[in-house]
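For reference, the chain that follows is the form predicted on its own, supplied as structure tokens.
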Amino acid sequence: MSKDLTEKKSFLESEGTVSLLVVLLGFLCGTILVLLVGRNPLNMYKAIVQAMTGFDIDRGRLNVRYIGETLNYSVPFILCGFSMAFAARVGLFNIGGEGQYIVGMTVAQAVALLGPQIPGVHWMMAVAAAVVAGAFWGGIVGILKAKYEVSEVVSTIMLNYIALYLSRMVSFKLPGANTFRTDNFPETAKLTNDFFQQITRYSNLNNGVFLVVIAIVLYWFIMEKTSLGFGLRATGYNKDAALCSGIPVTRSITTSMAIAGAFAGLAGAIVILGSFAHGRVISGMDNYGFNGIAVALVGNSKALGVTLAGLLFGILKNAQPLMQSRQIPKEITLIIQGLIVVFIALRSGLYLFQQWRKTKQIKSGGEA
């Protein structure tokens, strides 16, 4: 087989550059969409560039405000990201990644009302309350899996409307609550960030970004680098074979699961405590597990890929009110994002063209 077959064949092999080409393509018919509506695409492109690097090319002039902004927008991103990827290593799809984040933010605001004002302390209760109640809530989906084989699909859908509704029903009994909101929370249970805000311009920079470093660090360590995570990405192979190998699987998957909420509840601490300063009293989904998924599905499920992934999709979310003031359809970010989804998605026809041309290959005797 020929050099240049060789380096074709591992361009076309590789995830990382997948996920690239799906991106690329999903801003080309983004750019095309916008053509058809008779906008100028550039406009949404330097919408793209200023909530990146906070340069305005229009004006010259530079905010460091959008860098702060797209940062805070992507936590919730990558962390929700995190718990679809964390189960989808061990073969499961977790699509209560909103439901854990719901639970997560519900336990962290009513421990940010009622706790004790403590400096230091108050904060590290309301998200270590948020990430056992996000774990717990996904613990449960997996019980069900490795016990009595229901599926997660299902269990985790049920699980989210059971999350939403059971959040207002808490949120209804917490201090000052009325239809949207309760009272503000003290000082000691907020995860703001003077430094932040200062350099930043007073953006929503919290500290919730060393919580998500840790987590990225967490992620790749628990997978890559113990016997847990060899386990969990065995179990995800093969689950028969890891169960001839002595693996527990049945305690896999219910760890499995119960991490994975873990992420996603911190990623609702993060947003509450570190963006709001008061207790919100939802009436609907933020969408951020959903997106969590795409998320994972971008970054094949890896701990730099799904960070990087979530970077995109907070560029994209601080892009929104930028693409508006420019004449550019703000839903234009939503429908790249799908695009980009439904391509990830083709990945399996990709694979089928390569099978095919390797027997092809294989039946011309390898020549190129």
Contents of the next structure:
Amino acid sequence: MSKDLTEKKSFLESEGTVSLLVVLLGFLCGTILVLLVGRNPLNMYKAIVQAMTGFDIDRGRLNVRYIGETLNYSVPFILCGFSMAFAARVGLFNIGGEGQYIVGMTVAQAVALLGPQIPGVHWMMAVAAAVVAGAFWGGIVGILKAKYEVSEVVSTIMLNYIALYLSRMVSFKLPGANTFRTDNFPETAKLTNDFFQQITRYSNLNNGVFLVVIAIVLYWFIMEKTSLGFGLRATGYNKDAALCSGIPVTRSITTSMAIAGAFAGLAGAIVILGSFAHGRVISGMDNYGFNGIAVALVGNSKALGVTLAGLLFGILKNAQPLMQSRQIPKEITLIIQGLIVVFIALRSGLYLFQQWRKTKQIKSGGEA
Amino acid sequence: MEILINMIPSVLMIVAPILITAIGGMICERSGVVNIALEGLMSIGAFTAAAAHVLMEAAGAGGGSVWIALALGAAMGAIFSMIHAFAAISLNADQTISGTGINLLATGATIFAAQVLFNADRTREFRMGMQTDGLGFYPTAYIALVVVVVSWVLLYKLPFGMRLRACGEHPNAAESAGINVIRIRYIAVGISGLLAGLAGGAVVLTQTIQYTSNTINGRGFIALAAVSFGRWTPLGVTGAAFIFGFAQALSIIVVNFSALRSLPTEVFNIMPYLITLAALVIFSGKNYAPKAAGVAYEKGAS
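Having looked at the form predicted on its own, could you now put up the form predicted in complex with its partner chain?
And the full complex, kicking off with our chain again.
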């Protein structure tokens, strides 16, 4: 759709506004659903307020621990959001965030349990290894797409499950592994931050926050300020035009999928080294990768948008147990998230509506 | 050999739902709409069938209960698939996004409904699921056979099938030949939803005693893989579903084989995905996929 640059964008054409409307619509439908099953939707919002501010409206008490947990929960959502968003900018649909997250988590916990316990270096090695592993897992998708024309939608779904079962096989071999966990991590591998713990009443908030801030800045910088980002975006807009202007499309696709994977791999490392004291033998998916798709869509693949959307999802996740204790089935948050994605899909209808209105305007203008 | 023969009923039990779902997914893609919501639609069908069966059992319904439950599961799958149809066909939405949305929605909606109906994050356990016949086969195996045969007749022997395939290859040409592309695609998505819902019910009524968030556990995605690996033909998809189902069955009964016992069960779990990925690479370049699959059809824009 071509837009005149001087033309002032109408209210509904601003991406941010549409995202906001979509989110509000999701909450509206969620609220109606809660009403329909005979529960009080106010309790849902009380839980959300408590997750966001730490303030319990019913008891009039403030506990800053909730703020810390919300921020901590937001971390993997934001990073998996970037994973999806980065690929989306080159026109690829990365459903593989989940697999890249799992691979990152598994490698991080392996390095944490087996690596040299040097203070200050050990955790960095674990995180770096996870980022590389995630990049590798994403890069496979890129190579399959660029060289063999394998649809990234299918290949990422396959790689998610391959990652899940590979992770189980590897984790079973780690020290002290039973059916669901391994030995405890040495202190040198953890991302624990004593200061954060003190100011948030011992929440799980950890050094991962710094890594996320770096990731946000890096994402913004690569996308908006470098020629790599320009090449990637150009590939996304028009592959043939990009090819003709000398942008290496094949390499662009592989690079961007690798970078996308790196973000998700980092998320895996931060979750396992920051919020767990031991390695995990996972039996299912954490769904951060899948929710990252929603986060990126709500955030319009922009650095700020994805961050805000990730915070929203973090709030919802932290509000889940608070809802359950207030007689609201906690799965309402999943329904709201699902609805948001469905509404984003329906958003294309908005463009159809605008086109229809424009043609109508032109027609009526001609008649007058 | 005897062990292999004894395996047949459990292989069929595992293959049937995957095959039924995959045939639906195949029909959907042949009409030009990619449906990655199969996983979610199976969950919807499985929950509906489990919940309906438990409630009817409690109300004293007899042996017909499983069949009504199965039908309700299929109906619910079809209803939910209409969200995808509306988004993808009427609004030209990104088919991957709306499919992902339904998958996310299904996870939440099923457990939410379980919480409301049963005050737990799962349905109550039912006493008796489907019963096997004299050969040890569940009725779902026969249903799967019927679905495969009907899909073949539908796609290759009836005018409707020819029109459906035309919509998936070249919708503009189909439209100019007087075919209603929109209507055919709606029907195809509906069929895939119906079959995925039915298959979800089949999983829950033959393989478990209740619905939990783990019941479907990737079967919808295996079905999606079977569609690609089976190269979008009924026979190919059937073969793919059998290979995948066999691998899954092996992971359960591997203890009977001394030679394979030392392997972790994950090796078998990984097979369907690995085989599909390998096949996609090997067959790359030769395009078996319907040409217009996944592309929104805009009337008059060609």
